[in-house]
Each structure stands twice: as C-alpha cells, then as structure tokens.
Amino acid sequence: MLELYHNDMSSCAQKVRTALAEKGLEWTGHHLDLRAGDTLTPDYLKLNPNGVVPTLIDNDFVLIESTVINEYIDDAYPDHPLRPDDPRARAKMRLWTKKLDEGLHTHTATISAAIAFRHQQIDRPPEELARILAAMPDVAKRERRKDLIENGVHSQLFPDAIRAWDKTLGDMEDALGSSTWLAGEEFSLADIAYSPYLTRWEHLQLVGLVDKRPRLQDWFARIRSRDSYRIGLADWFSDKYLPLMEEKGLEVWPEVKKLL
C-alpha cells in the first residue's frame, strides 16, 4: 500500500501526486498543514528528518525527496514509464530535475515567501513564530525564512531568485524549440517536475515571466490538458492561498519587472 504525506499546494508534493496519477496508482494520503508546523513534529521528523513534504511509504519502505520518489515510482511500478528509453533523452531529463534540486527549488521558496507566504506569518505572536522557526532542523533554511518574513521582496535573496528563474524559463523556451517535451519527444519526469513551478508563477501573477515565451506557453497548455495535472494539482488548489497569492503578486509585479 502506498501512503503519501503531502500538502495541497506544495510544489514537491504536486510533483509526486502527478507522477502517481500518470501511473494510475492509488494511495492513502496524510495531509499536513505547513503553516501550523505539522512537518516539524517529533513523529514526522522521524519519517522525514528534513521536516518537509512529501514523504512516500511503500509497504514500510520510507522515501523522501520528490525527485528520488518519482524515480522510485517509475522503477517500482514500470507500467506507463515516465523516463525516456533513449539514454541521451534520459540524461537530459535528469539534468532538468537536477537543476531544480540544486537551487531552483530554493529560489522558488524564496520568491513565494517574499511575495505572499510571509503575510501568513508576520501577524503571528512573536513567541509562536519564534517557536516555529526554532523547530526547523536546517539552520540555513531557518535564517532564510526569518529574513524573508521580515524583508519580503526587499530581501537580498530575492533578485537572484527571480533572475535565476527568468534564465531557466528562457532555457526551457530554447529546449522546446527542438522537441515536443523538455527531454525530447516523450513526456517525462522532467515535464512533471516543472509543471508545479509554472503553476506557481501563474498563481503569483508573474505572467510576465512566461508570456514572452510562446513555446513555453504551448507546453504549459499541453501539461494542463492532461488528467494527471487535474488530479495532482488542480484538484488540490486551496482558497487559503490563492487570493493572497494573486493580491500580493499583483502588488509586487512592477518591482519584479524592474529586476528583469
């Protein structure tokens, strides 16, 4: 039996739910409230010492890290493969997912927190916020979160994050000029991996990052037409987040535009 510890709007959880949907796999879910600190409880930290989602359990085998989870799903449940047969295309797929794990995901967290999610924290009583931050096991991540809550888009972390994603979206536009999908002619884990991030920019009203890139727009439209996008992402969109993301994204877009 597959069990998934996840969150409705977490980009990493969205990646795994989409892969499970593409495979047609059933799973039992445990939804965690990130703002309430559900991932920082002692019991959950025993499963996932990083204090993040997702965590997958497959018959007592516990696995963390969304990229690793999705490759495991494709290995353990080989029907409807999500990796290209061609070694070169498979290598391209891994390069795309590696980029996310080596900085782009952190940049996404920076942008999301600086624009919108800080507003879910700044009104907390100081002692409660201090308790939540202190429970974060990664000291560097804790300091980044504190900075972003206090400074928002004026954090020194924000400009590099925006520019890194603008460059990556340009790279995606270029790659899609010579193939249907990011890694080649086959839909793959690379396409699954990036779909939550394009969704995040849409929710944050950062459409200027995408609207100058027609091939990327077409790719994203094809992603959204798949049943797995509805099952893995759209069915989980939360009204707890979307109005805040839209409002604050529209407010800061002029500043973002200047950075670009």
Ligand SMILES: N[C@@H](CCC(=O)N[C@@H](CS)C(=O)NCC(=O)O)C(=O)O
Contents of the next structure:
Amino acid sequence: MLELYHNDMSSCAQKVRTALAEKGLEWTGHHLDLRAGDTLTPDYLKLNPNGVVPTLIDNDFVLIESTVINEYIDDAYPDHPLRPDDPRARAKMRLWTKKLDEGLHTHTATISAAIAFRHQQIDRPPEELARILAAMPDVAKRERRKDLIENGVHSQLFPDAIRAWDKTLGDMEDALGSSTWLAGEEFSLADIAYSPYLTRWEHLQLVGLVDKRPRLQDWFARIRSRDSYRIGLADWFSDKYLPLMEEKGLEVWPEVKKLL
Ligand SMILES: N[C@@H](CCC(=O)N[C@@H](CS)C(=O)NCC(=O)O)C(=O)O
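Since the structure above is the form predicted alone, I would like to see how the form predicted in complex with this ligand looks, so please show that one next.
Then the entire complex follows, led off by the chain already shown.
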C-alpha cells in the first residue's frame, strides 16, 4: 500500500501526486497543515527529519525528497515510464530536476512567503509563531522564514529569487525551441517537476514571467490538458490560499516587474 504525507498546495507534493496519477496508482493520503506546524511534530519528524512534505511510504519503506520519490515510483512501478530511455535525454531530465533541488525550490519558497504566505503567519499570536519557528530543524531555513515574515518583498532574498526564476523560465523557453518536452521528445519527470512552479506563478498573478514566452505557454497548456494535472494539482487547489495569493500577487507585481 502507498501512503503519502502531503499538502494540497505544496509544489513538492504536487509533483509526487502528478507522478502517481501518471502511473494510475492508488494511494492513501495524510493531509498536513503546513502553517499549523503539522510537519514539525515529533512523530512526523521521525518519518521526515527535514520537517517537510512529501513523505511516501510504500509498505514498510519510508522515503523523503520529492525528486527521489518520483524516481523511486518510476523504478518500483515501471508501467507508463516517466524517464526517457535515451541516456542523453535522461541526463537532461536529471539536470532539470537537479536545478530545482539545488536552489530553485528555495527561491520559490522565498517568493511565495514574501508575497503571500507571510500573511498567513503574521497575525498569529507571537508566542505561537515563535513556537512554530523554533521547531523548524533547519536553522538557515528558520532564519529565512523569519526574515520573509518580517520584510516580505523587501527582504534582500527576494530580488535574487525572482531573477533566478526569470533566468530559468528563459532557459525553459530555449529548450522548448528544440524539443517538445523539457528533456526531449518524451514527457518526463522534468515536465512533472516544473508544472507546479508554473502554476505557482499563475496563482501569484506573476503572469509577466510567463506571457513573454510563447513556447513555455504552449508547454504549460499541454501539461494542463493531461488528466494527471487535474488529479495531482487542480483537484487540490485550496480556497484557503488562492484569494490571498491573487490579492497579494497583484499588489506586488509593479515591484516584481522592476526587478526583471
Ligand atoms: N527538497 C524537498 C523540499 C520539500 C519542501 O520544501 N516542502 C515544503 C512544501 S513545498 C514544506 O513542507 N514546507 C514546510 C513549511 O512550509 O513549513 C523535497 O523536494 O521534497
């Protein structure tokens, strides 16, 4: 039996739900409220010492890290392969997913917190917020979170995060000039990995990042037409987040535009 600890709007959980949907696999979910600190309880930290979602359990095998989880799913359940056979295309796929793991995902967390998610924390009683922050196992991440809650888009982390994503979206536009999908002619884990992030920019109304890039728009439209996008992402979109993301995103767009 497959069990997934996840969250409705988490980009890393979206990646894994999409891979499971592409494979047609059934799973049982444990939905965690990230703002309430559900990933920081002693019991959950035993499963995922980083205090984040997703965590996959396949019978007695506990696995963390969304990129590793998706490769595991493809290894353990080989029907409908999600990695190209061609070694070069497979290497390209890994370069795309590596980029997310080596900083782009953190930049996404910076942008999302600075614009919108800080507002879900800011009004908490200070002692409750202090307790949640103190439970975060990663000190650097905790300090970043504090800074973003306090300074929002005026955090010094924000411009780099926006520019890193603008550069990556440009790289995606270029790659899609020579192949149908990010890593070649086959839909792969690279396409699955990036679709939550395009979704995030749309939810934050940062459409200016994408609408100057026609191939990227076309790629995203093709992703969205797949059943796995509906099952892995759209069916989980939450009204607890969407109006806030839209309102705050529109508010800061003029500042974001200046950084591009
Ligand atoms: N590298 C990890 C990153 C996981 C991660 O950052 N998850 C976020 C949601 S996308 C999380 O659980 N954050 C907890 C929080 O915001 O407190 C992965 O790919 O699984």
